[in-house]
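Here you get one chain, nothing else, as structure tokens; it is the form predicted alone.
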Amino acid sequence: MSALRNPVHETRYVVNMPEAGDFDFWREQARGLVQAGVPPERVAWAEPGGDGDLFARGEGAPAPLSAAPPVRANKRFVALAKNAILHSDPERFALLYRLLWRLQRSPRIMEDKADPEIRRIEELDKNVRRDSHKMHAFVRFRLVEDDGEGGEHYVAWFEPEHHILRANAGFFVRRFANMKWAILTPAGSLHWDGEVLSEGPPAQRSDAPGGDPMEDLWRGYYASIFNPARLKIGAMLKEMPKKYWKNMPETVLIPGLVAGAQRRESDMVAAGTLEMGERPETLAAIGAAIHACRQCPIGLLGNHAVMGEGPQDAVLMIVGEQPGDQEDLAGRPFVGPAGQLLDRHLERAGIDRGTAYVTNAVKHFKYTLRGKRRLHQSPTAKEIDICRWWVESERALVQPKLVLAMGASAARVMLGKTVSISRARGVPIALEDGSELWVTAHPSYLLRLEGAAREEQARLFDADLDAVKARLEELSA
């Protein structure tokens, strides 16, 4: 007697995706197919625009099996899938369904780093995150003189490799909330009028303006900060591939700046302003190097360099201004009154300081003597900029996802420019490596206040820490 044949295991189902990166739709369809017992080899996932009904089968989609258990998918799979589905690989839907199918029988399969399908989904996720990072870094808005309503409007052209436009809309709305802008791409467009975000059709490069007077100022600034002593052409091209150059006004300067780098480096050596050279490869090496650093006058005051402390894989990096008198004596950051106040506020917010990497913008204590007392002095912008090398080196090794900059000095060391704390606080600022910067006041500022003013600033400080705590929870979900 021949075995009974299950029609579900014989019929091929075709799922037509309505949009390229619609994770919610894919998840709904995948759950139904899993519960109906349809194996991956019987499902074809079609890119948007495919012909046919949702399921290309005469009697329609199969109903879930009566005893079908709930579909299982762990957090790691969901996090990777949400990004991987934005990839341009047409096989991504099928790959995700195969993994979801396997998860029902092997719940821990996502822990197998050697599995080729796990490695593939991780690769898709990485490619999408990198494409998003490039979009954040390389979109350049150009001014259109009149938006039709007597105001300014800005337009940018970008060519993403993957379906990331909608996923990154929130970043540009937050970053350029006060501008009216449009981002045009071959796959679609985004339009922000200052209040409402809308989507538009695909565009062509000719739809974007060719330039505006502000670009001359930007090119002048770019040329002034170009540092020939730190020029590594291979690394530069890796981070800024040439395919993006045609849409970026500053890149026209790069060939000339590179050609003149050797002469400019010689001039810097003669002037004594050459930067430190190769970055240290470990935190311990940074700690040893900053003790010998004499690049600015602060290191000549008879004090001790104070290195950052905390886990090297910390998700959160906290940056203050500089060591104080007690930090200089103890050789540790934030152990004095400001550090004790910070600890209380971190505990209230539910942030474990022991899991954060804590450091300072400037590594030596700047002070002036008054009798036997060493009185704090704020570092200058130039001194902060010199010490920025060390903070960047720490961040390159720790690779935090969030950075909390406390005070104007910390904000400057992270951004390379002075910002207003009151204007910058409360919203994330995207950094070039894909991490987020949050700015708040320094705890020592609270200590200098009294009465109602101190209570108000403490409330704002707590609100900033609460926002950071909430973002940390989102990142760990």
Ligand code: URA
The other form holds:
Amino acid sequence: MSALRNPVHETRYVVNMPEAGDFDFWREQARGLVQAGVPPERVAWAEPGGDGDLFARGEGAPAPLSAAPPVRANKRFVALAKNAILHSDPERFALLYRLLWRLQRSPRIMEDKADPEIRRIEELDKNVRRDSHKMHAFVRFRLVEDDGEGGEHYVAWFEPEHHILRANAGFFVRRFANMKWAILTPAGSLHWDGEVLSEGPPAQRSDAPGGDPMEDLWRGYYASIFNPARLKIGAMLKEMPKKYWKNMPETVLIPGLVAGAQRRESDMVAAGTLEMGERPETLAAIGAAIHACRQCPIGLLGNHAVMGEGPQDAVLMIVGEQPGDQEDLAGRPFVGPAGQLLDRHLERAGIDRGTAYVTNAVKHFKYTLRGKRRLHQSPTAKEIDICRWWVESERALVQPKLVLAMGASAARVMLGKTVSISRARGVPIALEDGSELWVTAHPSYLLRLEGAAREEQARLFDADLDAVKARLEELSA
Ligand code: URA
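Mind sharing the form predicted in complex with this ligand? What's above is the form predicted alone.
Now the full complex is given, and it begins with the chain already shown.
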């Protein structure tokens, strides 16, 4: 910080922000200024490398007033400010300081929805969150065959509107933990080598590669999920503004798909088969495509899509509800507490999990945030019905002879309607392709019970698994 003395006016302070979205630095400076009683009109906030450098000479930070009270900032302000500071509006630092200044005198100001400055900080927050959502949805990695160490390396080019790159690094590390990748932007870059994340300099579009085989996958996926019945061009442009199109391989298809949409829709209506499109031809294609699935809103929660796993020629397919917190982080089904309980019961029944194809009715983790904890939320019937297309695509490729559906969501995804577990369990239900469905309780249900009730449910669960094991032996005899 520097101070500029002017004989006519009072001292004016200039804060040179070292980085565009550095909340901690802004907070430290703002606190010092509030404690020194410097009103907003005497502070200028300068972007890194901006004209603030003209004033970067002077007396340094002001001294706190004697007996200055502690600086007040409520949780709502801090939450909004942390996001709003990432906005590209050069006025944001000053706006935040004005609000912080006002908060000292009017602690309830954040509740005033009509206040133009509150409305503005909320708008900045919303724009930044929207930009992050777009980044999650529209970053497209392209394969660079040789990364100099003989491995595969993926590079994506993205042009965020705001200073959101660093704030979203964790999302991409979690989602693409096993890949080596870089995200290049005009304001800086992120590099993940599978273990360490580092930041790099700004880049240009020409630093990122052009096309690669992944693009065919994206295009295939996009064509397959394109549902003419949902075509609303205005809404589509709002969700996927044209500025992102040039970096997304699938968008070359859009004009053609739009042109053909009306015809396809009337064909589908006539055939009574309004659906998502051609099924992916491999499990790997499903695994890649579900990441981008936005047919329902669960995939927008900043979570992984978790693909089923197991041999493609498995005789047994086990279906759960949806990935939980740990599955979302690991990117694998049934690895958390419910998975561990399932493993113990399968082992007791003599069913080798490694020979089964294990998947979920819904591919993304649906949760609600409580503090920092992500609490499981059950998917709605509609969400299950939308995800049914993926489970059916998996089943069409694996072709199991026996499907074990654990819990009501799994039963619904298999049958297309809700059934009572207590009534459906214990007897096989014939499926249209000649395979059979067995329904049982979900292991998480057992985990929620205690004492005698848990023992009773564990006994029923074991009995169901024993029946499945016996049937598997008959089928392989
Ligand atoms: N519960 C499920 O239904 N599936 C998982 O993968 C984990 C917990």
